[in-house]
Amino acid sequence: MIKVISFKICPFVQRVTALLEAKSIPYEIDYISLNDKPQWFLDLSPNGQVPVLITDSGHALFESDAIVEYIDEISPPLEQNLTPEQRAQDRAWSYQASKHYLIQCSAQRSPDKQTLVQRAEKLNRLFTKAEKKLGDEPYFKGQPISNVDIAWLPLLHRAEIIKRHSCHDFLKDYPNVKKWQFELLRTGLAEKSVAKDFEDNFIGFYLSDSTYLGSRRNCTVANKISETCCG
């Protein structure tokens, strides 16, 4: 069975769990302490970033992108007949996403309001791309969900997060977005592709008393967790 080496609030990994739930794939995942990386896992990752896909075969997989075309290569698209075209724009547009999960995460621990209007802006020129190119149907692409919608759910997903828990709203201005975002999420794919306890240890970091959106909430749990471990 594939095994997934997981950090728990890191949004890479959580695009290619997301994808596998969306595939129904059967995989196990192991998670690992990022402050203090074993040395069996840095033994399989070149990067020492996770997520790190074991196959079946026992080869160590890096690099979210990489493990997302595998995984898309060795099982039945969510999307059928899809042409060069077609699969290249999706994969322009999922890399959209993911290229800002960083970025969403350094906005997220900004100390001060004006650091994190500062640092939303990268956010809001992805959101307005999303916010034309969305239309009516539930999906980016309409029907069915697709790779773009597994990419972008990281950063739909800790969105909504964080507006529940410090009603600071990343998408208050992008009706389209928060309509995607409510589809997406009603899916259960949020859930299910992260760990049980994933969400107390976001909020644990995120909002933590040394966040200015923390500061919005009562929070005093404060972790030091790099956020340069995943990728």
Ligand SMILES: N[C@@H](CCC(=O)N[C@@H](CS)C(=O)NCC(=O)O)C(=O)O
The other form holds:
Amino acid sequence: MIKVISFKICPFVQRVTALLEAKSIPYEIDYISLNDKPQWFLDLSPNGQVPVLITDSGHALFESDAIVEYIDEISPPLEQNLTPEQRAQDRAWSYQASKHYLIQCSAQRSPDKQTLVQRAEKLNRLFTKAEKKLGDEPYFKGQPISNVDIAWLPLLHRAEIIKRHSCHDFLKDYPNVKKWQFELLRTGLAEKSVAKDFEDNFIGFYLSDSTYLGSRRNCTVANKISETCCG
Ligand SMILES: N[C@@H](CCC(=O)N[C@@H](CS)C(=O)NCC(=O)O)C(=O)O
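Target state, the form predicted together with the named molecule; input state, the form predicted alone:
Full assembly next; the chain just shown is listed first.
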């Protein structure tokens, strides 16, 4: 069986596991600590990064883009009969998301509001592009769910958790993106593609006492009593 080497809150890993889940491909998952990478992992991963996917025949693959392409080559596509041009466009829109994973991570770790605003600027530009592109259909390209949706899922999933726990809404100016987020999260792929304790780990890291978003956590309590908190 395929094995994925993961770090629990890594968005690049989630893109890979979400695709495996969307395609109902069985896999095992091993978690490592990135602060203390085991030697067996360093022997497998030329860039020392997760995800690594170990194929049925024992080959270790690295770089999430390459892994996603591999998964597509060994399994039926999520969408049938795409032209080479459409596949190229899908890769380009997927890349728009994945190149912002670390930007989102850094924005979430902002120590104060001003830093958050600065770091979120690139995310705003990204969501503006998506907002223009999205239509009335549930997913990025309509139906069915596509590789583009899978690539954006980590960003949209994390934005939802941040909103729920800190009331900070990265998507507040993007109604179409919010609708898309809602539809994607409704598929259950977000939960299925992460560990059971993902949210606790995520909150512990990004909504800690040392982050601006962490300082807004009390807002959640108020939010349960009165919606106005998030106004
Ligand atoms: N370009 C890589 C990026 C993966 C990446 O940045 N992974 C992070 C965790 S989210 C990592 O392993 N960091 C450890 C390190 O760089 O030493 C990919 O797409 O797979």
